[in-house]
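The data below hold one chain only, encoded as structure tokens and taken in the form predicted alone.
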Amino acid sequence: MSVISAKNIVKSFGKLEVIKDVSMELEEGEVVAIIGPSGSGKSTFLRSLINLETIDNGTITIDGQTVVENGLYKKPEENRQAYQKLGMVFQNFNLFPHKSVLENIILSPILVNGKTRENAVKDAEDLLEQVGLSDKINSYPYQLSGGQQQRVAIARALAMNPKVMLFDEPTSALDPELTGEILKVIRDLAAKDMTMIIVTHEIEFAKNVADRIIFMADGYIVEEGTASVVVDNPQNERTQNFLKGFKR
């Protein structure tokens, strides 16, 4: 059974249709990278999976639980448990500026999952060690580089023990020299069989870490398959033209 199933997703903003009948399945342990030009619907599709955007039509099932069917959403209290199985990392970190690194990470596990503070702190310490930031546990976001803030954001998402991690352009707000430290964390998660969907412009990274690559353009999935197919030997002219701008 797919851990995420999205079928015939349609989404418009006013008269602009940004997702046009998009379907995908995500298997447990699979890493899928979504690439494509800006404005192709990649981020909107990702945000739709976790209910940060509502869709106009289509069906979304998360770990066997259908949260929206033919564009009709179940009651929020019915869907809450399903959405909690998804963790999201955004382009711009979205850390609470007035809270320390530790408090950013433990807040949701305590308030939402009902963890004791003691257990939440222990988990936060383990996660900060995992992302290489044990020494920043009492720092505040303004004291951290962009790369460090993004690693804290990843630790915060992982603290909720999600079944799937969603990454929306996790390096786009970073200087090139800071990008590598984020990509390393994601590679490490992939090595531990974390199920992930990654929207990214980092084509070589997508090629190296993803089991499957989806190329989106103009609101459609134009091409999908293994990296060796989509990146090294694209069949669609739209994909070929997009990849001409990247070193391979």
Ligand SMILES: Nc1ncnc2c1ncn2[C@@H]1O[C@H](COP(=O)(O)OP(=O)(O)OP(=O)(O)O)[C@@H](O)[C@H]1O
Second form
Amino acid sequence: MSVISAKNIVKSFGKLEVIKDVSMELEEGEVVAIIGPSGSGKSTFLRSLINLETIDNGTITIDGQTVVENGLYKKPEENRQAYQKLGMVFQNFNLFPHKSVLENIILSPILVNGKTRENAVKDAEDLLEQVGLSDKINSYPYQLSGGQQQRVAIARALAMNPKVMLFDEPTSALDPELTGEILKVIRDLAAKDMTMIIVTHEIEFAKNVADRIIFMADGYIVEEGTASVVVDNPQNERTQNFLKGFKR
Ligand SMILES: Nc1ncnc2c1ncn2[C@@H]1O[C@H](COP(=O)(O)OP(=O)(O)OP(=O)(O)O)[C@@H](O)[C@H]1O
Ligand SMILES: [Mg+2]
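Form predicted in complex with the named molecule structure, per the form predicted alone context:
Following is the full complex, with the preceding chain placed first.
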């Protein structure tokens, strides 16, 4: 059974049709990278999966629960549990600026999941160790580098114990020398069989970490397959042209 199944997703902003007909299945433990030109609908697609955007048509099933069927959404309270199985990390970290690293991480587990503060703190300490930031537990976001902030954002998403992690260009706001630390954290998650969808412009990274690569353009999936096909031997002319921009 797929953890995420998206069928025939369609989404417009006003008159602009951004996702024209996208279908994908994500299996448990699978890592999928989505690549493609700016404006092709990658972020909109990810945001639609986690209900930050409302789709106009299509069917989305998360871990067996159909949250929207042919464009018709179930009631929010029926879908809440399904959406909680997804964690998301954004390009710009989106930490709460006036809360410490610890408070950023424990807030939702306590408020949403009803964890005790004691357990939430213990889990936060473990997660900070996992992302190499134990020494920053009492720091505030403005005291951290971009790479550190992004690692806190990853820890915060993991603290909700998601079944699937969605990453939307997690390194594109970072200086190149900070990119590696984020990619390492994601690689560690892949090694632990975390199920993930990663939108990225880091083609080499996508090639390394992803079981499958999807090339999106113009609101469609143009090509998908293993890295050795999509990146090294693309069949579609649009994929070939897109990838030329990354080769030296
Ligand atoms: N909230 C919005 N209102 C109106 N138009 C939007 C909105 N969000 C996205 N769009 C438009 O939808 C299209 C797809 O945007 P999206 O952010 O999904 O692309 P993307 O593939 O993630 O691009 P990038 O690689 O630059 O992040 C773009 O033309 C964008 O301007
Ligand atoms: Mg985007």
